[in-house]
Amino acid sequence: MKKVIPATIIFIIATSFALQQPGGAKAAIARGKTVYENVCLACHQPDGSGVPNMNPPLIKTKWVLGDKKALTKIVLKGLQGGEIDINGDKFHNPMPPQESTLTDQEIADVLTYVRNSFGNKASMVTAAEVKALRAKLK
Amino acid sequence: MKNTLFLACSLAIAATAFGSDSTKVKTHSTAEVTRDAAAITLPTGFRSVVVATDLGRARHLTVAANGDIFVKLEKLKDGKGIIRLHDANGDGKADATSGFGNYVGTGICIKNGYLYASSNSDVYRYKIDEKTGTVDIGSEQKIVTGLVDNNQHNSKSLALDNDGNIYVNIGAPSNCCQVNDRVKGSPGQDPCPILEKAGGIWQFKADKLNQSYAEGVRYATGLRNVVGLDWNNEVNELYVMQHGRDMLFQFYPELFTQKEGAENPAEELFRIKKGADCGWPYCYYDNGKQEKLLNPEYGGDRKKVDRCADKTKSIVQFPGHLAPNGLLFYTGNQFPAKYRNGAFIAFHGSWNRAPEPQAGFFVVFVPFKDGMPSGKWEVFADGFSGFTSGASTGQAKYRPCGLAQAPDGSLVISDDNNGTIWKVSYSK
């Protein structure tokens, strides 16, 4: 009885992943790692510890493991630069909007990576997540 | 016993030393300085003695002539942006520190009895008596206000000539002035509006109060971001190191591998003098060409130099994204006859290499003669990073920023990751 609860578990993460992922949290890490490759790395580093005072790393931060909304309205919407606050530390450059340049898809993949790379381990987002702030904020 | 002497001593020391001018912030003895075994490499017969650690983000720094050592932070240590460093007994490493001023910045200059120090936005200057290193932190005056501050590359780098001028860099808070900043595919605006305040080196009053833009010349235009500047005394003129436009290969990928995207454009070093024009944003130093092109955002493709013929040249030229942040132009006795009045570079090592591997990390010395590059760049000190290659930029363990010269013709070099400061030296 007790391994049938686990189980179950598992089976039902691996349903609700399969339901909103195309080829699930796997598959959707590998697609979201080109996508930083392409578009993140230069700035955020290959192993996402950023640049001091610079760029702001993605290992364990609120930033990046905290709400997915307002992670993904910074993909979406870029920054300024300065807004980012790490235990007091400031980071600079401007962050570029992606709305123009991303799907939904690459957005969510890309945040599902990030937010399963690097040390961190977070919930996926969905292209339905993204979408679904994409229209909000027009 | 002995430690409770010792520190007794220390405090003592510290007292006497900062009685008049600067409140407190930490006494320690030398035994916590020597705990920090930080190996930098240098040339044979070079050694260094590491200063103080820990002082956070300690940008630029200079000497007073009584030895004393002021670095400017980046980020307030106990409430100060300005830390003293007083070694009482001669070993090389300080004795007693405090700090004053309450400001972030990266400036920090001495000259004709006044330290000058910026903010990212003001300078200020204060009384200094250089036979004590004693500062009246109440004679703090203003000098210049209002400068661009918008976040990126917003260091107001100091230097100062020998005819009661101030010259203060206000680098451009944009990577090519495109319309949309860093956004792949935005074109560039042309005129670029960014000139009128900010991309070059501004000449202010060395003692005039409240200055700003209407009160500043423009003494050089189209510099992107220069944080290295020195004035140089053998030929009266000022130097400055250019930071490099990014993204080629991100943007470019059709006109630059990836491996030329991290090796271009060249940190330029140039020789300014007034009305100079260095040409960012409409040019780039192309180390593959070895030629002053027209940008890609301006309809540059590798080739057309167009409006990039008339603009000022480089002196020397270097890898791309190595960021050089300090210029130092050599004028002691204490190093070999082939380092005076040549050039030391500190390049603080950047980030758009990647995934190349990063590099700079280091301190470079260019021979000079008669104001001029005579032979090749060489890298002097290494080994801040403490990677060899392959490693991210925020892994480093020191970044090197800022260069100064002691009165006894040391050179004084400073780390802004943790803030540790070496005093190097020569002996046969």
Second form
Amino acid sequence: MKKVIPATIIFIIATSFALQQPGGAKAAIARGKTVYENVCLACHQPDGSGVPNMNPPLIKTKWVLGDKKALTKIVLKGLQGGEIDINGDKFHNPMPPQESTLTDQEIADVLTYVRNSFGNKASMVTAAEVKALRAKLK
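Moving from the form predicted together with the partner chain, what structure would you give for the form predicted on its own?
For this one, just the chain is written down, with no partner chains and no other molecules.
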């Protein structure tokens, strides 16, 4: 029996994660754009620039490009009260939770869209990742 090359195993694992999203990254981004336009655009603006002192931008911030779980938690649970600091600017508007509004797939798609739009380039968020975090946060 031949030994399996570690690179082959990595390829198989990476491929399986990509296949968790129906249609792959391009399809997820296209679906996410629709969710963004229907749910997020009013506060975060068409270009992701947000509204000064109210709604934060989604352009190349640690929140968007960093930890997927932290970003997913914000979408699921929202941000209530206080302020958020992004690149030295403070934003005060609360963000409503989307856990009862959007499906796991819709959240994965919109986050994949945001993480790959407005000059951002980051990995996909999968519905399985959203589902696991949603269950953990209950």
